[in-house]
Structure formats: C-alpha cells, structure tokens
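Here's a solo chain for you in structure tokens, the form predicted alone.
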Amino acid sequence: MNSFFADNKLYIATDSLDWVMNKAISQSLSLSTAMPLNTHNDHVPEKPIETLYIHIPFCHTLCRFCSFHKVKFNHDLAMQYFQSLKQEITHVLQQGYRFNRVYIGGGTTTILEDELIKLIEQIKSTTHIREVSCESDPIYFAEGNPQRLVGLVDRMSIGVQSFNDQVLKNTGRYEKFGSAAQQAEYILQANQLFPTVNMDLMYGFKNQTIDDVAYDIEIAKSINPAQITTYPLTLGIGKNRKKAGVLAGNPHQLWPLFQQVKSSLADHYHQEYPWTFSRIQQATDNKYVLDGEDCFGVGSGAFGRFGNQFRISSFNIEQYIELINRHNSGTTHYKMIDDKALMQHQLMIMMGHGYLNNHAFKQHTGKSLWQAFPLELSFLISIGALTKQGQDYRTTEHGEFVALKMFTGFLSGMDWLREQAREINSDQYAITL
C-alpha cells in the first residue's frame, strides 16, 4: 500500500515536472534572442574545452523519427563538406582552442570512410585529445569496413533501440538496419574491434511490457558491450512531439520499465547515471561532476556551449560551405544562457550522479545548493526524490527517475533547438556573410 501511494505521488510529481520543464525549455532555449556571431573577435578560453563535437549530416536513407540535422547523401556535396569541415577544424585549432575529447555524430558518420579517417588522423596528429568517440549505424558492420577505424576510434556508440523486431519495424529501423538478431551480431563484431562499445536502447514504446524490456536487457547483456545507454521515449515539445506520439506508450508506465532496466542490469553493470550503465566501475576523481559539460561544435547542424554562451552553426550545408570559404567558421549565431539555467542543468547531472555535494557546488558556483535551489530542493525532498545527509543530499530511486525525466526533457529541448535553427530565416544568416 505504501508503495502504491509513493508511486502515485511520483506520477503526479513527474507530470508536474514535465509541464514545468517544457515551459522552462521554451523560455531558456528559445532562439528568438539569438544574435549573429562575429568569430573574428573570439575570446579563446584558457582551459581546454572538454569536447569538440563534429557533425556529419548525410544519410543514404532518412529515418522518419530522427530529429537530427541530416540530408540525403550526395557524393559531390559530401566531398565538399568534408573539405570545409577539415578547414574549419584547422582554423579552430589555430585560434588556440584545445579539447580533451572528440565526439563525431550524425547523420551517418561513416558515410565516407576515407574522409572520416583523414579527419580523425588530422585531429590526432595536431592535438593531445585523450579519446575519440564515434556514432555508428548497426548496418555499418555489415556493409562498411570498420576495421579501418581500429586505432583511430576509442569509443564506438551504436544505436539499436530495441531487440524486438516489431518495434524496429514500427520505427522504420528494421528495413534500414536489419532484424534484431542481425543487429546483435553487428555489435558482437564491434566488441572485437574497439576498446569501448556503447549500445543505445530505448523503452516506453506503445504496448511495450516489462517482459519486453527485460528481454531487451538480457540480449544486451549477452552481447556484453562496455556501456549501455538506456532512456525512455518521450513526447517532448515542438514538431517532434507529434512524431514521437505515434510511438510512445503511457508515460506512467515508464517508472516500472525504469525499475526493470535497473534490476536487470544490476548484476553485470554499474549505474553511472540513470541513463548510463558501464560494465566496469571506474573510480571518480575529486572534480565531482560539475566540470566537463562544455562543448564546441563544428559542422553544419552543430551546437556548442561553453561558459554562458550557446552557439549555433548553419543548418544549411551549401551555406555552411560558403561560410567556411569566407570566414573559416560555420557558426552563425549565439545565445547567452543565464546562470540559473546552467545551475539547473548541473542539478540534473548531480541528481543523476546520485550525490549532491554542497561544498563542491559552492566552490563551482559561489552559492550553496539551498541558495541556488530553495524551491527545487523543497519540491524534491517533499516527493521523496532527495534525502538530506549533513550539508549534502543523496538521490533516492524515485529521485533517479526524476533525474532521468529531467535528462529526457533536456534531450527534447535539443530537438526543439534544432527545429528553431532550421527556421532561422535567410535574412538573419545574411548578416554573417
């Protein structure tokens, strides 16, 4: 009975949280206040930016529910694009920007293997980055030459989403990437090639049961990737809400599905965040989790955020190439983000991490947790998401679920940002030309 009331209290709280987050995202991530960026007067940070994000916006076929910036593959245009991308990266490094990691996403990152290899080799030969991560479609391990990326890519992230053939058919992934059994075989191949393989899984599909999720996790564990990322399908905001609604199940079913994910993975994987599980538990250092969130984006369709500045690159490939030819930069606009929004993002990360360290937070922001979040902490404690521990706070299992909902809200916000970026009119872009 107590569990029944606690769970219903959680549903009411997360329904309210969804509403509040959608409203906050609409305000804090609106591009209505975005301004043209003059990169000639760039202030280069003294410290390295954690991640250089590189976007490859080409696909042979377009997945109907993907919100990322992508276009149908055209060989000549893609070749021009890679040349411009290498030119932009060279310029960024010459300006003095430094990075710890590189993350290559898309689109289909491996669509031109030769050019991708040249790009990674260029970065590795001119920087001291410690890790290159690359997204990949499962079918690449049947149709491509992934062995050519051995020694260049440290972490390969592969999106499967489900090992249920009906779900794959409903999402359009079956005809594009093959059956669940075929995709499982592809990831087994990846395990033999790369130091770290991450597998993406989703849950919360229409008519999906707890047993369905348990089956997905058991298959994932049998493949034994180093990392499994799991997150629920959510409706989000903007145009993508309608697309996701075709697939999404009852949001009140996400809590038992999340519990199933946790319990199924507990014997083989360590939970780093409610959405990330690693096969080997790695020691964390004293930096806690407030650093390492900054990112610099290059390529058409890329975003970046460091300090209080959020940057948007051109979402038009031809225009991006022209910008590179003229200015060596594809970034067109920036938006300032207030301290409160950044601290709310940090709250999400801390809750996901499981521990809210008041001293570390105050060193990082100049404020105590209570000074920064009086209303938020009161709410989270009242619904049983946090428990106080001296000056600090610990996340309960209900709190982990709340953090997960916050994280998926953040992903929905990024979808909405892409939607807005596509719609910024040509007159605004012309200012940068």
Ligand SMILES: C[S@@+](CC[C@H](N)C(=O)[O-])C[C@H]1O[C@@H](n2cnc3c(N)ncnc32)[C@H](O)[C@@H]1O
The other form holds:
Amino acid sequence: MNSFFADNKLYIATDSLDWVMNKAISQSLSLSTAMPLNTHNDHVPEKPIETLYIHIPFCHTLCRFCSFHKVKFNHDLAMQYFQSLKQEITHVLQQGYRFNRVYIGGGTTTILEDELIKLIEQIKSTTHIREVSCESDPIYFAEGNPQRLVGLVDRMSIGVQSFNDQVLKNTGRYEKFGSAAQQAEYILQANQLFPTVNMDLMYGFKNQTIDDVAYDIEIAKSINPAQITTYPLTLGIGKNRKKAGVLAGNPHQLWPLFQQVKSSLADHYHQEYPWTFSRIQQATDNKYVLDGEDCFGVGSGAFGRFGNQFRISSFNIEQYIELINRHNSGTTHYKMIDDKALMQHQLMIMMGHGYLNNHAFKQHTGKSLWQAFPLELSFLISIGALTKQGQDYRTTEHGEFVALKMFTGFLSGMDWLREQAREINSDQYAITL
Ligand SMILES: C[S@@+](CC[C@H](N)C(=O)[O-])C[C@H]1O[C@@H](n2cnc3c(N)ncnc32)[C@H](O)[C@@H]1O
Ligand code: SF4
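Complement to the form predicted alone: the form predicted together with the named molecule:
Following is the full complex, with the preceding chain placed first.
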C-alpha cells in the first residue's frame, strides 16, 4: 500500500484506539467501587513478590507536564515522611513479605540523600534484594554526592526530557536543573558511577520537528547511557490534560517522530519495547516497574497489585504519616480488576515486545490468543498492526506504534487513578483515622 494511505489508515486507527481506550480506562479504572482495605488479615505469600515500590512525593520544582504524586519540597515534612516510610517497611518485612527488587520512584528520591541512604541500608541489612532502582532529577548530580549511593543503587534513572533549552524552559525545568549542556555533563558523571543508568526523554512537544528529535537522540547517544526510555508527552484524561496539553504538538506528528527515534537509536540501541531501548550488549535484567508483575507499594502515592487486586495508598502525606504513627498500614483502599483488563495489559506488553506466542500464551492463561482477544486481534490485523506467522503473530512497525499508543493510554489511566486517589483519601481522611 502507498505510504500516504497506509499512514492515514494508521492515524484513523490510532485516533479510534485513543477514544476506545479513554472509555475503557474511565470504566475499568474507576475508583468509585474501591473499598477500604484491612491489611491485618493479609495472607503473606510464600514466594517473594517481584517488586517493592517505594514512593517519595517531594520535588524541588513542579514540572508543567507531570501528574505524578508530589508536592514542593518541605524539609520538616520530608524528614517526618522518611521516618514513617522506614517504620512501614520494617512492619512489612516483619509480616514476612519478601521482594526480589526495590524500585524507589517519585517525585525525587534523592531529595534527602542521608535519609535515602539509611532507607536502602535498612532494607539491605534485613532482607536479600537483587536490585535497587532509583529515580532522580539531573541537578542531584551537581548538587548532591551521588558517589555515596555507589554500591547501594544498581539502576539510576534520570529525567532529562529534552536537550533543547526552549523545551526545558517551557516545561519549567531549565531554571532548577540547568541548561541542556549542563544536564548532559551531569549525566555523563552519573554514567561513570552506576552499573545501569537510564535516561528519560520525551517527544511530541509543540513545534518539535523530526530534526529536533534526531538532535535529542544524538546527544543522548553521545552520553551513552545503558538505557533510554522515551515516549510521547502523555496528557492524561483528567484535570492534568489541560495543563500538559498546552505543551503538546499535533498527535498526528507522533508517528514520524517515533520513526525518527527508532532509526536514530538503531545503530547502538536494541528496542526492548517501543518505549524502552537498551544499549546493545547490555545485560537487560534492569527494567522499568510497569512490566506487569506483582508489586507491593509503600509510602504516600504508591500503588500495588497482586493478581486481580489493585491497592492504593493514602495520597495525603500528612494522613499517611498519621496512619503510620497509629500503627496502621499506609495502604487504605483496594479495587478488584477484571481478568479482561489484565489480559489487555498483557496484550500491550506482548505487542510492544514484537511477538505474540500462541503456545506460551495458552500455557500461561489456558486460552488461545483468538479465544482471549477475538475483537482485538481482528482490529489489529485489519489495520496492519499484526501479521500472522504460523500459529503466532508478529508486530509490524505500525503495530509498534499502536503498542506505544496503548502504553501512553495505560499511563493516562495511571494519571486518572492518581487523580481519583487524591479525592478518595481526602474524603475519607476523617473516617480512616
Ligand atoms: C515522575 S519522573 C521522576 C524523575 C525525576 N523527578 C525527574 O523529573 O527527573 C519520571 C519520568 O516520568 C516521565 N513523565 C512524567 N510526566 C510525564 C508525562 N506527562 N508524559 C510523559 N512522561 C512523563 C518523565 O520522563 C520523567 O522523567
Ligand atoms: S517530572 Fe520529576 S521533577 Fe518534575 S514534577 Fe515530576 S517528579 Fe518532580
């Protein structure tokens, strides 16, 4: 098919996918049916849970596009918060929970360096952990002492977003984190320290051209981090949509920008997913927290998931501290997620990975791909996102873009969950305490 028609077919397909996903997210991720959680009756699994997720909800600056749970840094509140976090983690470990990995996300996890170090040391001295990941902003590598984290942190993920000073100014990051050239310097230093450094870049900003994206990737490659995570600016479906939307370009420009990302990275990076790239010859055990495995969340603003149960912690920092002081869990609510929504997440991961293996899927779920996804497969094949290969399916390049749109749709769903979580916790603050 002529590429003009093929691309138009792709835009029509992804526009309708956006619409369908927004509807599906509003229904399946609505917290109107969330229930208060009593963790005293928790059944502690014998096998370790894959990830302990720890949330640090403080930042030096609040970027315009970001709807993660965070407030402007307040030293006293943050000190109290770390105390509560240590208490909650001690309790969880005493209950018998065990974890393979720890992912410390934010916010800005390095905002109180001494406290972060004590927290990781506390965990490592109590239980065996295979890997610790942290997220940080770039200025930490100029103003902090990152060498103190050597040996404690295996994977350091640093947000840059763009090497264009105007984009940094528009998003509210230039003033606090420095110019693009300064940030490149900081990350070069971080790269010397940690076994795995991940760099976050975003694209899809207003007026951003293919050449701008190619430039961002060239600078990123010259720094040579082990991983590059890069996907379009996500707008969410709630209140954040307007704020982030001011920064966004035309959604129909995303396809050529994605193609540019792919081709610019192809010589040195392997595409793990259309949103994550690993340096060729890099061992890729270090990964992002959203791969679909079970996860236990602690701290204010954390989510967890075991099987079909989705858990929500208090999104009110003062309430969280109070709950822990009273020897309660910081996790306040749960919601059951239906099998269909979990399988659709699995479909996104398989498509992003590039291959849908029918036999492996049947062994795992008891259903063939066609039994599990009759409508989804018909749609994906008809728009040229998947091609048949024996009993299996392979993702085409258009299909990779569709998987990327599914991924950003999923992140919009997480934004929507955070927005609702802020509301349920403030409504029920008085009741829970
Ligand atoms: C929550 S931040 C934590 C890292 C650190 N605070 C920083 O900004 O450098 C992790 C990453 O989420 C991504 N992110 C946040 N909001 C986003 C949005 N609206 N669209 C796409 N990515 C977003 C950014 O790439 C950011 O680096
Ligand atoms: S992008 Fe990072 S620094 Fe900016 S507000 Fe979000 S968590 Fe904070």
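Numbering follows the first chain given and starts at 1. Note that the structure is predicted; figures quoted are calculated from it, not measured. Definition used throughout: the rigid core is the maximal C-alpha set that superposes within 1.5 Å between two forms.
Comparing the forms between the two forms on their rigid core, the Cα displacement of residue 388 stays under 2 Å. Once the rigid core is matched between the two forms, the CA atom of residue 47 is found 2.6 Å away.
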